[in-house]
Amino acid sequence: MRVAIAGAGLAGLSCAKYLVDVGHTPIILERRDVLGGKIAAWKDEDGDWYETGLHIFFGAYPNLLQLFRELGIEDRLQWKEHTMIFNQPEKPGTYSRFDFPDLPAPINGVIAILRNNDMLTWAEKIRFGLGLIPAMIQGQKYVEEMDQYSWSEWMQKQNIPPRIEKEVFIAMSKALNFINPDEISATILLTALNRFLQEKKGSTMAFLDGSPTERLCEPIVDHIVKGGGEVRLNAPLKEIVLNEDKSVKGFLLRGLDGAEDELFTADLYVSAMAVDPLKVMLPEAWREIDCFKKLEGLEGVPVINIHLWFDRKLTDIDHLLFSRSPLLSVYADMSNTCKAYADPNRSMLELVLAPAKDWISQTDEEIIQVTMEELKKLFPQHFEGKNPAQLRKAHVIKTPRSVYKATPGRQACRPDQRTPIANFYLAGDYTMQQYLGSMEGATLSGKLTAKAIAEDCKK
């Protein structure tokens, strides 16, 4: 079968990959001239690499691990000490840290709570203990009937103590979705915490030993057109175009420089597009089926990536760094955990500036320098004196609508990845699988949308 894609995000490479293995021909149409979606990255007039994210990829991240696996290209995951690490804004320039011991889970993180006395007191902990027993008795069906309420709704009704969302959430509240514990779906947080607790590596972290557009897209790319599958850049979808009986009968791709629209037909059709733009691009007939209408519920979040060039180094640890600022969510120093951008000189910071709805309209140069007052509290010590560290140079990276934005009630609007229409399916990590939006939900995605077509091409 040909199978038409729109997005050459990673649901949609996942989804080109897994069905060129078992025998159809895939065409991947990316309306951009960078692969990757929301991980792409671009190479600036010095060389240098800047991505639209800082990406993370864990442990409990199964599917993803295993396309590296059948890539192999395994080592270019660069993995990093089993450990947590925030910022003590009471104590500028120092952390705390949550290390995990060489044992099985879930007693590795229960010794890693345990044994961290800088932000939670004991009386804390075990009450933070307590409340988590139902999530880990019960398993994936209390995390999922726990979308009814926000992360602070949920620690309230299990009677943990508020500090603890303070010293410990919003930083990771931040960090998964890029909006604050009073928003985000307690769902979100349980599965999470779920899986580092139940998985002796789960909340291990790699960084890409370079770009993801470069080490991970390209690899994908390779292994689909090696299949007999294509990708094919500068191809935007203009509309979805129906027969009489509301089935696809083309991607209608918008003409370029003054090229003709082309009508690309295949056997099946896949949206990979983001949640968003694919309502835009809904045809009306469709508006009103019940898979399609309840996506009015879904809504992406916008998040900043920002990159800073520094002329010397603000730190040598090799690992995410929860800031624990009000501005800013995670970063890492890059020049220490990834091997395309080494410096031993000087530091090159990826951060994350969320919740980012106050500063998506605002200038990059706005942005550049409440983030570098965020960073004076963070390194004190580089940017007081009479020589303190300087910018050398910067990038800022807007997206308006990331991942969906996942607060209360959600999960009931994430539709499956077949559609009422026969010959057309969604994938996208938007879409109904336990990951949530994450770049392992959107792999999962991709290929459980591959496995469908696969099924039903059999019937």
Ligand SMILES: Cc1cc2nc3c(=O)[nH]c(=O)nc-3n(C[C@H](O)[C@H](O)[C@H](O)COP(=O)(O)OP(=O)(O)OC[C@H]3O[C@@H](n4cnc5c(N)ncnc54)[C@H](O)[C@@H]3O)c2cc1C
Given for the second form:
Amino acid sequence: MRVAIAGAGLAGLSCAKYLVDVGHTPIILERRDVLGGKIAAWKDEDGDWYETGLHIFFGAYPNLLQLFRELGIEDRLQWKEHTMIFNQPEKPGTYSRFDFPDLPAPINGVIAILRNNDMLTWAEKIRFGLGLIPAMIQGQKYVEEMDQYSWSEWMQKQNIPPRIEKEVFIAMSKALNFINPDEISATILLTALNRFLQEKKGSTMAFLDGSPTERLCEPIVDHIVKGGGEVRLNAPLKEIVLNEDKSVKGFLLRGLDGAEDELFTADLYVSAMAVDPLKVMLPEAWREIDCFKKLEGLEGVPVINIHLWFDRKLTDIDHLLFSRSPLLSVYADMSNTCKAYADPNRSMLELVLAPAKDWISQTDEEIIQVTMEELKKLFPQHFEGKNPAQLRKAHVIKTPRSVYKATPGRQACRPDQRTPIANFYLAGDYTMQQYLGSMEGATLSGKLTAKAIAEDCKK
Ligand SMILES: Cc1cc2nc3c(=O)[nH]c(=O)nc-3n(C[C@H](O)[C@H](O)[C@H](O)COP(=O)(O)OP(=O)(O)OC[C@H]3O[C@@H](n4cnc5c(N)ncnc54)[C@H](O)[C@@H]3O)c2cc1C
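Next up, the form predicted in complex with the named molecule. The previous block was the form predicted on its own.
Zooming out: every chain and molecule, the one shown earlier first.
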């Protein structure tokens, strides 16, 4: 079967990869001139890469890790020490760590929490442990039911001291969905905690050894092309054209640089676009169909990724850091963490600014200035005194609508990969799968779409 897929993010690429594996012919049509969607990266005039987002791969990503193995590129993942490192705002320039010993889960997680006495008291750890009991006993069913509460509401319901939220979970919810605990659904944090506590290596983290476009997307494309598929960049879907029976007649592609629009036809069609462009593109005749109507409840959340190149080394930490700053979320010194960006003498920080709703329309200069103010708190030793660290250059990448904003009630809005339209499927991290809006979620969604297509074709 010829399958037209709109979107070359991880979901579209994964869908095409698994389609060629079972003998179908996918043709990916990507709007932009770059692969990867939210993992896209670009090279600047000096040859330095800059990315849409600082991306971390977790041990608890079975589908993405399997994809790496299937492509023979698992050595491109640079696994770091099994620990989580938090800045301590009340003691600028210092860190607090959760070190996971090499023991089975959940013992390693429990020991990591019990051994950390900088952030939580013993009484607080016990109260938190007691609050988690229903999730541990009832499992995923309970986790899904908690989608009616925000994380702050859930903590209150479980009688967990609010200080724990301030100390640990503001950083965690910003890292997971770029919003604060009073907005994020309890299901998101409980899902992550479940994975981190139930799988021995669930919370181990890896950085890719270079840009995601080159080191991850390109090998997927090579695999697709070798299998007879195709990937077309600069091929924006303009309209989903329907037959009289509401099935898809073709994807109308916008002609660029004065070229005519083109009606691209195939046997089957997949949208692997993010939910926001899909909503805009939904044909009028589909808008009242439940599966599409409920998409109205999903919307991408703004986030900003910042790259700062300095004239010296600010840290030798080779890991992700949770800033615990009101402005920033996680960050890393990519000159330590990523082989292709390595520099023994000068730091390149990649930082995520979240929540970003008040900053997304500010200028790059304003964003850089406010981030530099934050860095004075994170690295006081390098920004005080007569010879402060100098910023060599910077890039700011704004994503006004990134992953869907996972507020309470969103689980019910996430559609299946199959739709009521017989020749039309969905792929994307927002579609229903157990891994939230993430690279793992996108990869799994694409795989599920390919599986649904393969099953339906057999029928
Ligand atoms: C700053 C940031 C940090 C992140 N950090 C992490 C992390 O550490 N770990 C993690 O697991 N996840 C992280 N994520 C989330 C992760 O990047 C996404 O969940 C995942 O990449 C989404 O993939 P997708 O294929 O579902 O969607 P997308 O990547 O959005 O792909 C959709 C594609 O469709 C294309 N498209 C749109 N409209 C059209 C059209 N009209 N015609 C044709 N094509 C079209 C787009 O150009 C895009 O290429 C982060 C995201 C951001 C923004």
